[in-house]
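To begin, one chain is listed below as structure tokens, in the form predicted alone.
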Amino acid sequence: MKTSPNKRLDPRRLSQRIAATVAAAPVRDIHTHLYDPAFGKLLLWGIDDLLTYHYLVAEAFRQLDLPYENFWELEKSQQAELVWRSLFLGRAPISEAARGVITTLNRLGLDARQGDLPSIRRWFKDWKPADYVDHCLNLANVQSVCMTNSPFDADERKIWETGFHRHPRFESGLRLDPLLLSWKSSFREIQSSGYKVKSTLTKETILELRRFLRDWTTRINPNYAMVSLPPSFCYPTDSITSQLLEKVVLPHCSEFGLPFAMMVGVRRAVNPELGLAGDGLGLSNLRGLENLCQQYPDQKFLVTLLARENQHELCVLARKFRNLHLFGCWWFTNIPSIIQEMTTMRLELLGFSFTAQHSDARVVDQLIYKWDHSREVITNVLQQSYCRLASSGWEPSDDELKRDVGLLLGGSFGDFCRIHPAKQIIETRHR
């Protein structure tokens, strides 16, 4: 059999092709903690919600010689100032969550240098929140994001049980962390929403925890139940976050299809006067999420971690467990350096078959930053993956690129939702 020999590789062009197609592909972002716009005071734009992001304020506080209870009593405008002043002022924003600030206002169109913080709040508030909303999302190429929604949070609460015209862009995730990790005050909160639950998991406790979840589940349409879980996880044990998970949580997601996202790896408040910013991290063992997987082979996981000494052993995993699906690089790990090397990692042993990056955005704003940094990244790691791939005699074709990249922002987490292996034979049945 004769064949062709293999044309001369060009990388460079190569390279500017697979620019190209990271630069125009759209991003399916598959978990944010953004609202709707219908939810008001919930949503965080502008330069004020920017600067006092969390990440920005743990990073101030090395500069600031200021109690942590005096910054706390300040107006978030006045926060925003001592941040400004503390990391964009007194050195450079060199720092990945700074840099993304001086990223999002260059995109908008706005001067950082000039260090006018007044006028560029000025050109924030000509802006309608739900416009701006669009524009952000135009800006940053993405063309849905999923929401994080809590039914015990009060102010939300009563957002979804009045009822609002729902963006077309906007879907929804169901969290779940206070009931599976603060028990004790959960069930009294579910209690005094009229089910009939007791502390103890009896079986009508049981049955009417199963039509809380559903009553959500069917009030919000969540792409999945999810929950933030610490690095001492684990799964078997007699512990009431097990227990509710294997009477509770998988048979509700089981009835509804809905995988389940697992964040693991935070300890909460390590420095508890810092507020949403004391959070920290640990190595998890994940014997726990294997023994998931294999009891419950139908069930679809969704998995990041936060530590980067575990990726290597979650990747492992995910070869093993057809059901596991790795998602993003999530908060402490998305950083460019961390980025690079997990998303290397993550093709070199899983192909196609994992979502490179979620946002985790909490201001609007930041989907601006949080993408062009990551497609950056990606761009990178994918110039190096596909240019070896060449050198080994198999070049792209742009259809075949287009196909790669948009399974890295979306689609791979499209193709592994979307058929429910029960519903699949419930339907084959029936044809």
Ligand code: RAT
Contents of the next structure:
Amino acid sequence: MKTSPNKRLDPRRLSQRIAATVAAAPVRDIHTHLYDPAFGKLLLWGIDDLLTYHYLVAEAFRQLDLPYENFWELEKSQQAELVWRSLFLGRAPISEAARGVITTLNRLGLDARQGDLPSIRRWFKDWKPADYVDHCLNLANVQSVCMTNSPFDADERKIWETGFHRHPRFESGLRLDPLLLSWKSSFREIQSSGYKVKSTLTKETILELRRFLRDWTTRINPNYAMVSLPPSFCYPTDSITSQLLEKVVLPHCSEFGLPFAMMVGVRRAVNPELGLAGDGLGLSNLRGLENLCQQYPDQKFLVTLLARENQHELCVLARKFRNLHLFGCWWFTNIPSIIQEMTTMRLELLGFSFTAQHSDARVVDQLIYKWDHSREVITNVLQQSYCRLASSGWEPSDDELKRDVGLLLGGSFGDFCRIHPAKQIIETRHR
Ligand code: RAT
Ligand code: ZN
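The form predicted together with ligand RAT is what I want next, because the block you gave corresponds to the form predicted alone; please supply it.
What follows is the entire complex, opening with the chain shown before.
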């Protein structure tokens, strides 16, 4: 082997190349709560939706001297004014969610310090929703977003059942929380939409539930099926959730080759008065996840966890099971300090075989700040990691940087969903 003279490392130049690559890389946003413009009112956008985002409502209530119910009785625009007053006028909007509004307005060309709410509202009025969606996707450099689609949401269901022309940049995800977590009411809903299901998992009920999932999968063509779970989730157990997973959901995923996404660690309605903003988190026990990965080696699991304290153990679990793909910094972990820590740790333990971030955007404009802020942190992490690698003797070329960054921003997810574990083994053997 030839020896090559040690090239001199220019860390500043390398850092600039990394920053430029991350900024230019289009994102595949694999989990959002956005809707295809064809869903009309379900698609949220504009200043009032930005300000009444539940992340901000929770923060605003900390300053508001107002009973909860009085807030909920107000019109959306009045709620937005209260949030604006408590988080943007009385103090600097320093929290991640509040700064997000500033970044978004700024990138849209609006100066939050000059603009009063009415004039900001007027600016939004000139847009048609479908054009505005494309504008935001382009500003955020997001190539596609994955929706969260629930057959249990009556408004959404109607639109799927009527049919519509799908926007090419909106992918779908099949959300199954009610089926798996509120069986007592969901079996009745499934029943009333024409499936012969009973409250107990009889043979016929199982077959009918499979038919229900088959119909919805064919209708919406999802990237994956998904559920969010409490920290107490365990598998296998005698619980109905565990049985439904074993007898209905996992066989269904296997039939359609669908990955199963699990978002674990949420404690719903810790403060019910806060509505959507009232959920909390808890530390999860990962044995259930480990058992699933072990018992279903051909099933692909996409996982993100809510508790910061679970992240290291989850990385180690992903090293043990190639059918486990980690994604995003979910919800309360989606703040720069924790994204920095998680992304660094994931790179150090898993290389590029994970998806660095998803936006979880509920309002289309949020794509702009969520991705701007994430790109900034991902850039910092990569600058550190590649500089280390370069001083060890491996400086990446521009093409290599583009390839690797692409993996973190959606490419690894695509590869994970495409590759069949059994096929992986065969391909390795033939090499
Ligand atoms: O991040 C959020 O907006 C949460 O309210 C949840 O929707 C969470 O992301 C979920 O998908 O359960
Ligand atoms: Zn979500």
